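In the form predicted alone, a lone chain appears below as structure tokens.
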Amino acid sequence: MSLTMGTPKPFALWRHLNKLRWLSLSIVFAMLVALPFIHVYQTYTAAHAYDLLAPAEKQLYDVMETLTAAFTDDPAEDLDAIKGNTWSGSFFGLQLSDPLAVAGQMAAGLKLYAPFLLTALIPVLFTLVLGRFFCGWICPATFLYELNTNVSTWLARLGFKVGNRRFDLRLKYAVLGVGLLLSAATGSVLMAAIYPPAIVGRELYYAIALGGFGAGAAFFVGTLLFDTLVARRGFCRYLCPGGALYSLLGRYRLLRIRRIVENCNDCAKCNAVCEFGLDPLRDHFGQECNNCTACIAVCPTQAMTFVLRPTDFPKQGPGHLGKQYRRAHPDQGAH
């Protein structure tokens, strides 16, 4: 089947954005792995204690020295360009924080701390334009969750029963609200304890720099099991407080995906590939969409594209290349 002459086509590069997204997720995750090694190496060099290191520590020192020698003569001072993690950190001198970190800090302190508030300004502005993009393009937990989805798919093919239950999407807003109230009541930023990207960054540091795991690792494994056994991407969709905040901020995002009904053949591959269980086939993206572009990449008829508008297109009906539309309009079938 070929596309009807004169039908709109998406920009050709949109189909490859999903590969770029995976590259972004991989870089962020690799960075979170590299930073603890760099920190440990900096500690060793600052202490001038090479001769006192254990054999395994000397091996790490030697490897890091080899990798960084071309970039710095003073690693204790020069390797500070990137510090922290996706919860809050410094990126070449630019202080950045997850909006949830700032919201939690404000709730716990019951006051606004302007310098910290400003560190969330850039992420908030990007979210207002791109929507829940952090969840799809940056979150290190997403990197692991999507790999876990692939594992679940293989298990299903082998005959294992995997979870596909649906819950009320508003649950995560309740988690966000309760988390902020508890933070205000206790004076602690409690949501960091159950927020997957914060947990991943923290536990990677514990494992590499301190040689062990904290309780967050067990919690995160629980979320993976929840996704596999109960609901596909269940934690992100129904329980993540950060996902709730990003969804609210991105409700009227300017950049959103639109179905080109003239090109659609109703194959429903877009719905099948959507990690968040949305309904692109019926033009329902909503505030949950993270613009991951998986639906654009999988569409065989180039029926998904990006548009600039603050709301979704209204439901457009069956795709013009699909059987239902062609039966109803026999004189307008694809050529």
The other form holds:
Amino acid sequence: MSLTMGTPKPFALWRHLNKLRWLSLSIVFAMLVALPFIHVYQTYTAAHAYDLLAPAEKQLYDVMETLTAAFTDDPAEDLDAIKGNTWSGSFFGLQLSDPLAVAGQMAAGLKLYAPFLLTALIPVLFTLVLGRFFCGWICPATFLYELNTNVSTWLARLGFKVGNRRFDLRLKYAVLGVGLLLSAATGSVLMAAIYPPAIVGRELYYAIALGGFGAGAAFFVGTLLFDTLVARRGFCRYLCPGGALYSLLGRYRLLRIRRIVENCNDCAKCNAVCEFGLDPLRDHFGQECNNCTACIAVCPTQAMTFVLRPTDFPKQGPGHLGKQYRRAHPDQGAH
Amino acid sequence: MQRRSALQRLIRGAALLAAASLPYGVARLLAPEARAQNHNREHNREHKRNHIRPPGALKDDAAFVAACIGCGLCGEVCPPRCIRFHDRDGGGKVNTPFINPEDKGCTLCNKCMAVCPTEALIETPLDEIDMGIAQIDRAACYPWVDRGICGACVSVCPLGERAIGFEMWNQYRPIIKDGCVGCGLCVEVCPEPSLPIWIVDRAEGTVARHTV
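Pass me the form predicted together with its partner chain as well; I've looked at the form predicted alone already.
Shown next: the complete complex, the earlier chain at its head.
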């Protein structure tokens, strides 16, 4: 009897979703870099004074004109189609906001403002189905944090000490609670100052269009150092208030990753690759999993797949291709 | 035994709370509020405002700060790029928008009001925009002290006749009228370095006296 005959195989394209995710992260980040340049170009066109521009400004104008001439005749108006960042932005007339922005603003003003509430509706609905997908697929800070993880790995290989401490995962819910309480107490949306995606979007805009980084850049560098020296992806896992909100919203998400125990050989590559330090090998994903699909991509025996369930799959024990299972079930034999 | 574990849990909870509020401490440290207040007081004393909220902003500044999420959209759609953001001097106001008319005035294009996702900037008809009102220091403005002919402020005003004009008996001396909404373009173009024209709160303006 062959074990691999009747076992389910994951859909082949899911192994490549991790590349798609990197593409998505890169596109979001590239947009955040491109939008300030587009904005600067728009101000130059609106001023109708090409001759008065400095040589460097003329160069920027020319480059942007070549890039956008094919799409628009009126840059000052048409290039407004996509504006803003992941904290709040407008996308072809559709206003989208981070649920944390809405929560923070509601706490700061102590009232509901329906039009703004509605801008977070689409992200919230997606989160209810896909869980913390924002953290893995869109967040511009994730792009930098994951690159930083790679740098830390190289540093560790070169013999530097890289921190991988573990803290209580519930710390971030306390950050969210304290943040909302402080917002209500001070009457300003404090979360915007410590929420990495908001900081990255804003600081890129400040640096490119307004001529210099703001205070948030220092904080963001601090979080990078925290990730490198104290805990891998530590800010996202233990401190990020937005991650906490997404985790809570995505607690009963429908789309989950599941281990196919028949295909698993207990190699634990999934645990090693998991940015959030979860335990896919023992079927522990929880509300922290952001469906980033890194474990699906890395699995050498195709034992990871998606499943539609509101709760995690119950613990399935050791993988059937692993030594531990085969020692316990010698009668089933190797295929 | 039970009491001890309860105590431990209490201590652990307190430590959790302290660790959780650490980022806020760092954020507040990076944005000290004390300096910002002194800064503002100094400007209030002179009745000179160089941190004007964008057009259509909520009148009550505390309500504005509560409503603003610091997304930067208003600045990103602003054609003359006059909207700037409070940075380290902001305290609780950090990342909220302002216009410094000495630097660049607002052209009243309405884009920022249209794009604001929250109720911080409300779409307001041109006549009802109230960012302040321009005021001319008649002891420093060149035409007013008979040092020359200028008229830069009058020629740049987007509202024209209802906001600014010339005095009846001396057609070189600019006067502010009630229709002024405080966009600050006149402050931007004023060639006199001491800026004899600036934006003040409407309540502090002395339009009545100056137009007589």
